[in-house]
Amino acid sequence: MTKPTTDATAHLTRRGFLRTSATAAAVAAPYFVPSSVFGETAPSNRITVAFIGTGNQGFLDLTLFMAQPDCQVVAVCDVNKGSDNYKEPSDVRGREPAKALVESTYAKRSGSGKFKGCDTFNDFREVLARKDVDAVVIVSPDHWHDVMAIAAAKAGKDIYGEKPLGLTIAGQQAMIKAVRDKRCVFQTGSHERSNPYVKAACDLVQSGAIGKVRRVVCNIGRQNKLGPGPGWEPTPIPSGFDYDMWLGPAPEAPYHKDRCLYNFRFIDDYAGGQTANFGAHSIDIAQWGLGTSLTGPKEVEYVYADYLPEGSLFNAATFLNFRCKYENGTVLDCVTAEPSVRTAFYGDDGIVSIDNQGQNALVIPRKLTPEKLQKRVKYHSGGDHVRNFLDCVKSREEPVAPIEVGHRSASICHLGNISLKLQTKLKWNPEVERFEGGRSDEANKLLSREQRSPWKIS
């Protein structure tokens, strides 16, 4: 592995390397370079990366992004200066582990086993300020991916953006133009669409192998925590935590230990439950083997939902069932499981099954599938994603996720959510994508959130 770069040159990046050299040459010639700062970590090459948001996936993507030798992260925000009880009880997260993590694996990696170079800050306004990030990640929950995605564009920032796209479909929209209007390169955390074993399935199917499709089945799983019920009390606020700026454009609300960290995607105001966390990617992948990666259903039908009792602080569906139909009659089921079998493809003359976490069994009951794709592999796609990013950020073409690609997997996400609050059947035009007929009205103001000020997506 590369040795990361020292103090002395952590902050000179690739924009400032060339500004840099030209000023020098400007006003003293002949310019030495060192020898040191050619080749493929050079400043000139090397992409500057800052974290927005340090918890469990936060911390999954740094350890991915470290291990390109091209790319080196220089600041770290998050709202938490650090505590134990993320996902688990044992995760310590936040932005001052989330700096040792990082100084630490330089320092490995670098001669004398030290290395100081990791900015931290609370304020992710402060990180997409400084001329010396070329490219942000950012990994906070859903309510706040539009606001901070529309102004690292503003900024000029190159982003890696984790699923779900956005909260509504309207941020969404809106992060699209923001990003288009900039010019910057935006890779969705869709990993999958970096998984060639994935890739093989949805080629297969789109290649017609399975004859036409009449039916996905795209599994998500039970919500895996269990908050407080009716008659819920507030807790003090923990040390180190910025609860104001946790919240952000999200409704004002009492905290509560149980609102924040890795429980906020049962909570409607921040996230959409399971069906926007695991639902973005066994559904994006179900668009990806459709076809329909940049358009969507005309359709969407509740068709079960199950909720905590009324006053719980947890408001998301714990198990549920939603279906799709789309404009050539195949139909999206979209149902709790515990799922072995992540998105199931069933065509006329066989079935393409893609399994959980990874690991892809492509099964195809006739003489058409080839013989490497029966095996059971596992594979995950997670650094194959990040590469792709930052090989993007250097040739500025498109990545393997753009965002139009997130927006319409994520969509889907809201539009059964949607239509599971209202348990109703909706149509829906994705054209100009909003609801029409019946229960048009009401639905249509879903697809957006009131934002608290000063928060908002313009």
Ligand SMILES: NC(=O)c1ccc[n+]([C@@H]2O[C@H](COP(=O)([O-])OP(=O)(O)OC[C@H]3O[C@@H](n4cnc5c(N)ncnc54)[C@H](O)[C@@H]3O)[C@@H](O)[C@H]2O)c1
Second form
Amino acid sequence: MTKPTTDATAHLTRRGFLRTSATAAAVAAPYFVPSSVFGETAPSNRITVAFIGTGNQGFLDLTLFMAQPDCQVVAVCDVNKGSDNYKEPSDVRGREPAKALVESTYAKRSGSGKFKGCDTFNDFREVLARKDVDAVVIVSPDHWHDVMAIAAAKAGKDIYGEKPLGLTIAGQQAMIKAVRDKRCVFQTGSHERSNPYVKAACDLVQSGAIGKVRRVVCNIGRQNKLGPGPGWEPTPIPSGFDYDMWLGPAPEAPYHKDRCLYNFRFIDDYAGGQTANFGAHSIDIAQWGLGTSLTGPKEVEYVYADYLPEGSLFNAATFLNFRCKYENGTVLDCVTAEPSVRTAFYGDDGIVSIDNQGQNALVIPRKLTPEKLQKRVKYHSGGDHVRNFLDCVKSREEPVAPIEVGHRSASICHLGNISLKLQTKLKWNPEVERFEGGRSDEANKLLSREQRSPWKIS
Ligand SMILES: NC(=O)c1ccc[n+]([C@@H]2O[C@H](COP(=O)([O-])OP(=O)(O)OC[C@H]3O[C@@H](n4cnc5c(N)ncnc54)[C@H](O)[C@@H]3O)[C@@H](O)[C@H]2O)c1
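The form predicted on its own done, now the form predicted together with the ligand:
Next comes the full complex, this chain leading.
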């Protein structure tokens, strides 16, 4: 994971250009802002970042990026000009609120109370065409991740891409190809990889502290919204919302106010339900502890799944369990639960369990003695996933959650969802990433999806 994969000389960045070009000041003029905003960080060392998707998580990621003194958010893109109807009714998000957040944050920092210099876009392709943007943060719904990341890589941008990596295994493979062909730095948004506490717990498991791991349980949260039931009627598309560009590569579908913002995660055309939403975290930790980050299980089996009534807008499984088996016999159970525990490893000599916030890991030795009843791994300081990404943009080193790692953990979510759809057990070959035997023909068809024209993942 430490091998540098990108070549600083091959990847001509805006910052490199600024350092070498006599015309730099003219080219990047809009972003030479007062030093009071960015302290001592010279423009040539400042990473310019654009956000694609400024909704629920986009706002959180925005604050994390803006907190870094050597990074400047210069543009925000969202097909929603600005509205509520996000995760919480009071959340007002979209490109105009995001621009306001960026400019007010930098204004406060400047001391003068004034700052202008964050552009807004409806179409992400216009963001990618800008030569003065070093990196993009992709926080759009899952059905867009592959198309956007591939276009961003082709435009020479480094990418912080939210989890789960993509909507399909084929789409994710195409993302890897584009990122590696173009030598981009790509950080998957599985922020637990930067959490020293989760790292300590996974290191313990990998070091054999609990003996051979027989089973790992990955908890995923319940569905927190229900959406409209059978017989639902379309609702009018609000002004300032580019619904066609929201749908993008997904199939044509009538608009409903509960289809898009935040709720897309419960609809199969756009995401993988809570399996992929939470599983991209809990399964990623499992892969880390098991030492299987760059491979996957040999088998995936449907155990049970419940759904809302037929005809409901939300059609992802609401309550589920699927089970995977690795080559060495270790079983991974992904199960709906109240996830106070996110991931728990059960070994011959004890248990390591990691809580939902990744702030508590409990080590329970099997042979209890008064001194060794249980041990907590202490959390020191918050690891910084964004910081790690920005450092790698500069050094061209591999970040802690490279695209292949994000691919393999998201793949298990997709494999699980395929087993739930077919209600069966399937053999998976992690080397060639295909199903084999039994109902493999049906299952292999679910590794990719049609893209609505003109969108393509190639
Ligand atoms: N790392 C984490 O802990 C974490 C937490 C929550 C969400 N996420 C991930 O972040 C992503 C977004 O989730 P969310 O909850 O923020 O959803 P959201 O619906 O609140 O936000 C997504 C935003 O993307 C915009 N969008 C849609 N299509 C677009 C397009 N073509 N161009 C530009 N913008 C477009 C939407 O209008 C919306 O504002 C998901 O992939 C999700 O899994 C990660």
